[in-house]
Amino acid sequence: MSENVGRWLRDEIENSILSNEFSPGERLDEMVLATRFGVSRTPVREALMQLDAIGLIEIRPRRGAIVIDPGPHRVYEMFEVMAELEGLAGSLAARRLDKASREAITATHSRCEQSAAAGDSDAYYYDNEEFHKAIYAAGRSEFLEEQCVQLHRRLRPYRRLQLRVRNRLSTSFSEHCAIVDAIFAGNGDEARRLLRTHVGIQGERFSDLVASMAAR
């Protein structure tokens, strides 16, 4: 089972949860999922373990995998913390940027431009993930990088959902452009401010996300 197929399977199960095809409290049967997606139980089990790790389902003894609904308030709190971590990462990246980090940010930014132009929200999400990871790495703080990656992973379903909101793809990429400019200019305060705004969900953006979750 290739990494791409494994990711596809995980995303398909994730999409079914986000679309409310699998409802909160519902038990996900490995055999049923394996039959539905035309795979063996092993990759299904691996996908469920990944979804358990980010809190979208919970694997319980003698009951199996149960769909969890964290609710909008919990999701908001996670985005709030993520925004602060990202802001710090951007500030450090601006202060500690070296040639290799600059090249990595430039390359991932270019891939985001391509997927945004194609209007492919799922491809953009994964390119966006690499863009943010390049910023974490540029800050050269292993502990901060670990925390950012961990929380970014937990927020994956909701960040993917957020990117499907009308015009969010183009807006996100425009925000990336300003972030790159601030980091490359060595302006840590501006990079922090821009990343906090980019990641945080406030006002209309929070309402859009709540509406998307309610429509699942």
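Because the structure is a prediction, the values reported are computed rather than measured. Residue numbers count along the first chain shown, from 1. Each form is matched to the other, and the largest set of C-alpha atoms that superpose within 1.5 Å is called the rigid core. First, how it differs from the form predicted in complex with the DNA.
- Put simply, the chain has two rigid parts that turn between these two forms, and the hinge between them is at Asp69, picked from Asp69, Gly119, Arg168, Thr42.
- With both rigid parts superposed separately on C-alpha atoms, the smaller turns by 39° against the larger between these two forms.
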Second form
Protein chains: 2
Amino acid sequence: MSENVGRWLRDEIENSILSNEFSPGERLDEMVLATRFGVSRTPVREALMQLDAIGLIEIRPRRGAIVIDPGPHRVYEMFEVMAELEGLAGSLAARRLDKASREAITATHSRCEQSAAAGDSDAYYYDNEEFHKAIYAAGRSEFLEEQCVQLHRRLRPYRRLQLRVRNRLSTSFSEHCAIVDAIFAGNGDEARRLLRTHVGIQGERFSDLVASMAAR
Amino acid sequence: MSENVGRWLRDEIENSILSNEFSPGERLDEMVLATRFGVSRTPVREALMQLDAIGLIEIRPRRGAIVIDPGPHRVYEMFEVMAELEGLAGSLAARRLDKASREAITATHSRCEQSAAAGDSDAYYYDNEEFHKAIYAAGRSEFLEEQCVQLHRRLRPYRRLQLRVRNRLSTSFSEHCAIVDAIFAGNGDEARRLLRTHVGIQGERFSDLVASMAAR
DNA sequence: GTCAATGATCGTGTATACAAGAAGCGCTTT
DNA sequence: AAAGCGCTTCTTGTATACACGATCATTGAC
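What would you give as the form predicted in complex with the DNA, now that the form predicted alone is on the page?
Now the full complex is given, and it begins with the chain already shown.
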């Protein structure tokens, strides 16, 4: 538990939303949350205000808070922006790569390789996250890194759905290989291009996403 | 005044920060703000929590809130990300341009022309903002538009400093012309490239920024 | 039978009260 | 005189109380 209850609650509720424990459209009752976490309404409200500011929930005056439902189209738009930011991170990483970052990328990359070879999509899901974070960090732009991590978090539930698609694991990993090569070769433009297509959702992958979102 | 005091206060304090009325590093006393705006501490705290979530201030537990000082390097990073997002917006605008967006861009663009011709940097500052917003909107990606507007807001004080640099007005406007041409020609890649360099801070413009920030 | 209006109830918005921690100041001691 | 320790005071963190608005149900009229 963090040093102040409000921040702890924010993380707690945020996780509950991102792990789909609170579904989109669901109403978040302040009193229910307060008793559930054993605190008063005050820190609950503070947590909700923050989540509203971040854009995870919407507080309608005098009508309570509801979890925002992005909808397939908006999720697509978020992936589109994510692709752009990752592309930038990749190009910066290729330019600014140092020893520590190189080792971090190599390490997470080989962990992805193992998970992919084992066909363990849960493990790959986690390792993939670490791999991408290693690239953000290698870009050496704190602000960009924060933006990437934040958006990455918000897209987490949808990325999980995507990995279930047939052959996605091996496809994803071979794309990683090319990305690593480009970054290590110092080829920023190529790294940018590869990451954009790797992260973006084009063609049939969009209908896959829509289908899996509708299935819930 | 908005329907709820907390949100109103958030906007009010946010504006005060962005217009440099509260300087970076300054401590925001809850009680002072409360009496200043004639409300109790509760809505003030809610506003501060939101600003903390957005990243404009930092609330250190039991030690109060301070306005975050990005520092020149971080501001540079923010411009870098802004350039990338604007580039994406421009390329989307070129692809998806419709009649209404085309007219909006034309209208704001010609207003920029007038301000630039008049040498009125305050008017240009405002018209420029509208011009860029017209491009965001033309991209037809709600999420991207929101991200752009938000980052644009945060960079506002620094952009203002930049316009003071000699000849920046006419340079900026001629860049606008090329951007408009590319978008209207449906040339997404060119629009992206031009916007990236237009928004980004390269070479001597970075030292200009640092110098003007240090001057305050 | 259906629609509208009014009242009751529930939940949010704001204020205030109380508790706990941090910073500053003064006193004492070396 | 300087440094360290302790106390006081001020500010933040959380709880609770109260007020206002919204929603829902019930009743009456058409």
